[in-house]
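Below, in structure tokens: the form predicted on its own, a single chain.
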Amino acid sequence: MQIKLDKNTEYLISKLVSAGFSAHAVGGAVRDSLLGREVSDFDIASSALPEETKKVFSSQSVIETGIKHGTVTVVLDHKPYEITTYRVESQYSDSRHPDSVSFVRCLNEDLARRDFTVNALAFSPQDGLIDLFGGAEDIKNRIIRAVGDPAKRFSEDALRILRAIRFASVLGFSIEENTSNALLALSETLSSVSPERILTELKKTLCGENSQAVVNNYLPVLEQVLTVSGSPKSLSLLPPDFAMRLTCLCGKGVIESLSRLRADNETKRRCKLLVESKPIPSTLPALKQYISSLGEENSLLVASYRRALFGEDNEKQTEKLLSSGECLFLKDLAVKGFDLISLGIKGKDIGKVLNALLNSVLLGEVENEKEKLIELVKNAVL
């Protein structure tokens, strides 16, 4: 398994080492490199204190992004690189944040505080891979395992419970037995995690390649943060779309769940559309009316959702209609508002007449030709 750092990360590590400090790429980027996944950002940990890091890179742009926690950001080629001092953490009184952080000069102490073995990895060109807790072997065996005592790790920070199942879902890993038992036992502590952080983890978890197995195995965990009254075992039938999968999982509880998690309005709108959707019409005129009322994007969303969950075979017909060039929306109508104004129609009546004409076209009562539509209006008005 080969780890290749980008040239800027190599430069930053080399510069710190040349100044007499220890420095390594750490965490998820090292894990993803070993997995052969694309890595866009490497985080660097160093024995240098924040002020010492700033001094080493005094000729570069340095931003104090999280100096209280030991992090400064060096900007190279317009790209930010975080450098964090090795640290240890005190107890977590709120099951979320350490009461205090202490800087240390030893990489081993820093790695020992991390959540999972696959994330407790470090690499530098000088030292190679440093793996104190068997993370590389766990990556090989596709296992998520807590560093040290899993109950202690999850008691320190309850968000790690969701991170564990997120990694299992996204990476396609299984969770080691003791780690699994601990996260299930401590799932009630998720009440200490902010709704926004929960939502971020859920989005990644439900859209992961192993999401169905995670939902099957850890539904009690998800029930701590969601109102689940849907079809959990049907998740894998759906494409990896968060609104679709959340609606499938939560059913009628999806709106309550999203409100609790302070979700954005667009996600709420899409989930509401799905959970309130009715069987899609099978006759052509009714299907045209249905598509027209929902709009192109919403029609495709609902058709995909209902085909996957309820076997309604309207998705291809919906796609075919939308690409056919047929008149389905007001923008497709051969008659426009100014045509009606020339006939003496004014104000709100213009919209009413246009919608009536569109409905007649959708039902096949008149062809979408300007002369025929104008004639229909004249006969109705005069």
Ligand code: ATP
Given for the second form:
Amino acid sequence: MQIKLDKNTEYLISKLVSAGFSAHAVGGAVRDSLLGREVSDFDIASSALPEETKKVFSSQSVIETGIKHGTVTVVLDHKPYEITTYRVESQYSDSRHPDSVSFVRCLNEDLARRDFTVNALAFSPQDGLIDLFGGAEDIKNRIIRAVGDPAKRFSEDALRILRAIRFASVLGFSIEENTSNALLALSETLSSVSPERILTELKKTLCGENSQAVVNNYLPVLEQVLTVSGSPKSLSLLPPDFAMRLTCLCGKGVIESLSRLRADNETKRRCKLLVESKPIPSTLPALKQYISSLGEENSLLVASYRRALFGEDNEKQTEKLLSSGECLFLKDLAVKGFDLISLGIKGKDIGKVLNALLNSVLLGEVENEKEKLIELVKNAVL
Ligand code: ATP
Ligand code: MG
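Can you switch from the form predicted on its own and show the form predicted together with ligand ATP instead?
Whole complex next, starting from this chain.
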């Protein structure tokens, strides 16, 4: 197994080492690098205290992102690199927040407080791979395993329960038996985790490559944080889209779930649209009316959802119609408001007449041609 650090990480580590500190790439970067996955953020752990790190990089732009927790961020090539002092966390009285964080000078202690063996690896060009808990073997066997006693680790911080299933889903790993039993047994403690953190984890979990297996195996965990009354077994029929998958899983419970999670308005809007969607009509005029009332983007979303779950619109009629250039919306109508004004139509009637004309076009009662539409208006209104 090979690890390739990016140049900036190597530079930061070598600067810290030259200044007499110990420094390593840690966490997700080492894990993803060993897996051959793209590495998105390189975290560095170091024996240097935040003030010492700041001094080492005094000629660089340094941001004090979390001095209290030991983190400073160095920006190189417009990318943020987090350097965190080796630390341990003492006593968790609320299943989520450590009562205090203390800095230590030794990497081993820092690695021991990390959640899973695959996340407790460190690497530096000087020292190579440091693997105290069998993380490399677990990566090879595709296993998520808690560092130390799983029940203790999940009791310290309940967020780790969701992180375990998230990594299982995203990486396509299985969860080691003791770790799995402990997280199931402690799933009720998820009530101590903030809705924002739960939402972030769920987004990744439901869209991961192994999400169907995770939902099958860990539904009781998800039921602690969601109101589930949908079709958990159908998840993998859908594209990896959070709103679609959440709606499929929760069914009518999706609205309640979204407010429990304090979800963003756009996710709420999309889920509501999906859960309230009606069957897609199969006759052409009715389909045109359906698309027209929903709008382009919404129709595509609903069509993709209902096609996957219920086999509706299986000829991709919605997409075909939308790309056909046919008149489906007011903007496509050959007659505009000012055409009606010149016929003497005023105020709210303009909108009403335009909508009536659009509907006639959708139903195929009249062609979308200016003269024909104006003729129709003259006969009907004037
Ligand atoms: P990704 O960035 O892909 O989400 P990651 O493993 O880098 O995955 P981060 O949340 O960035 O996850 O955390 C970085 C590292 O910090 C983890 O790899 C792990 O070692 C440690 N860590 C993060 N959260 C926890 C936690 N709740 N308990 C224990 N260790 C944690
Ligand atoms: Mg990370």
